[in-house]
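Given as structure tokens, the chain that follows is alone and in the form predicted on its own.
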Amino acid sequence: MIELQPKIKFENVSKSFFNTSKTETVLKDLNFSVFAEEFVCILGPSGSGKSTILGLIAGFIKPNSGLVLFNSKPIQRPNSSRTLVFQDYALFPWLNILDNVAFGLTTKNHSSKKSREVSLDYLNLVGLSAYKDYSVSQLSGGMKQRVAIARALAVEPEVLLLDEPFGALDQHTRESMQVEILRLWSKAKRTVLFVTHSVDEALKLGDRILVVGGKPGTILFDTTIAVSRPRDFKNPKLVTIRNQILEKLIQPDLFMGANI
């Protein structure tokens, strides 16, 4: 039987910042894989170091110790493969949205027509090519959101990292934002990682949970969701797997805006 190769692997992974006044090690001796299409939420409190995690993987940041592989080579910079999508959408407000999307085509050494027909494929993939001449100033908060995911997708990444992406979101639009990245992830297949402060939401996506805590941050829990989704809460196996979640944390209420 052929073993297959993690798409991301950890390998006792430790980081560490520095101020002028102190060292604070925000992760410590991480070891964790993550495999091609996986849908991953990474759940935890403030400062357990859930962002730093992607940044690791998006090239931003680099350990102090131990190795981060993609494709089985350690990480050495940002690359398109991995793209990162930040709360604040991170759009250009100078440009329309069909030009957001594009920009980041720049990589891809497309002419001019090519970038914009792969953009208005993902602004339809997204539902959004009727709005490819609005500016930014006329979206709400969900449209930027899934403009924001369109440019990531239009790169064609094989990680997609999405750092709390609905969390500035009002209660209705993050639950049909969830759908729609779910719909989204189906369809691209790509492999992707969630940062998310609530539990539900990490149940109700995630084909995996890993639970960052402590300081440093380490692996308190890794667990399988073998659910079939739409997720229904009140399912024993999900019961379960919520209440051990809850188990791993010294402090449970430390999941500030979580539906806990």
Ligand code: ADP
Given for the second form:
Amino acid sequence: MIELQPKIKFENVSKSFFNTSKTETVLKDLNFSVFAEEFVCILGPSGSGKSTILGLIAGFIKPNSGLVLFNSKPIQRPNSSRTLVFQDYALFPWLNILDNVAFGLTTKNHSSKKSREVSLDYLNLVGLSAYKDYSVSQLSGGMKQRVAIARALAVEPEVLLLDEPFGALDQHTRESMQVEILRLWSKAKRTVLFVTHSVDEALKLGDRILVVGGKPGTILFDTTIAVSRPRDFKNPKLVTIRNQILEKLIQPDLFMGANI
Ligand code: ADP
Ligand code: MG
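Can you return the structure of this protein in the form predicted together with adenosine-5'-diphosphate rather than the form predicted on its own?
And the full complex, kicking off with our chain again.
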């Protein structure tokens, strides 16, 4: 039998932070694997350690104990093979749209012509090539987030990390971005870890959902969603999974984003 090697593997990972004279253990003995081309959604209450999990994979944060493996090797530092997109876009206001996308490519040692071509390809993929010369302030929130995603994809990462990427968007834009991210994912097959506050967003997007919670944080629930997209929320399988997730999420703030 061929054993499939995980793209990302957490082995007994614990992470503590030292805050105002006391140590807080945020994650304790985390064990899970993510496989190539999976779209994994991570749900959990505020402060449960979701961003910390992405930070560990991005290489910004080191575990106190345990191992975070990428292609079976411990993650040492940030690398363009794992890129992170934040809720607030983090674009550079002094660069135009094309240069914002090209910025990530500086580590790739491309010629400036090649960087420009690659950046235009990815702007085209997110439907914004016509805006290449615009400044950041001329774009709407949804457009800025598409630029941020184009920038993260342009370096051709193996793993795309999205931390509540649509949290700041209005409902309509959020829904079109959900369609967009699935389209991009099916086109440029990457491994995706997507943190969200919204149960229904996770049910719409994920191949798999991890629920993080408890004190200290751990994986409370890990389920595969074997339902084709677009998802019909009346599908009995989804109804069951939704109820199982809601049972795990006792914090009321999680229900706020759930009515998409
Ligand atoms: P989530 O993304 O689920 O809301 P986080 O991973 O951001 O949660 O944070 C989990 C906990 O860890 C919070 O209590 C937060 O205050 C703490 N924390 C996160 N990052 C740091 C840090 N760099 N220094 C100190 N404490 C941190
Ligand atoms: Mg967070």
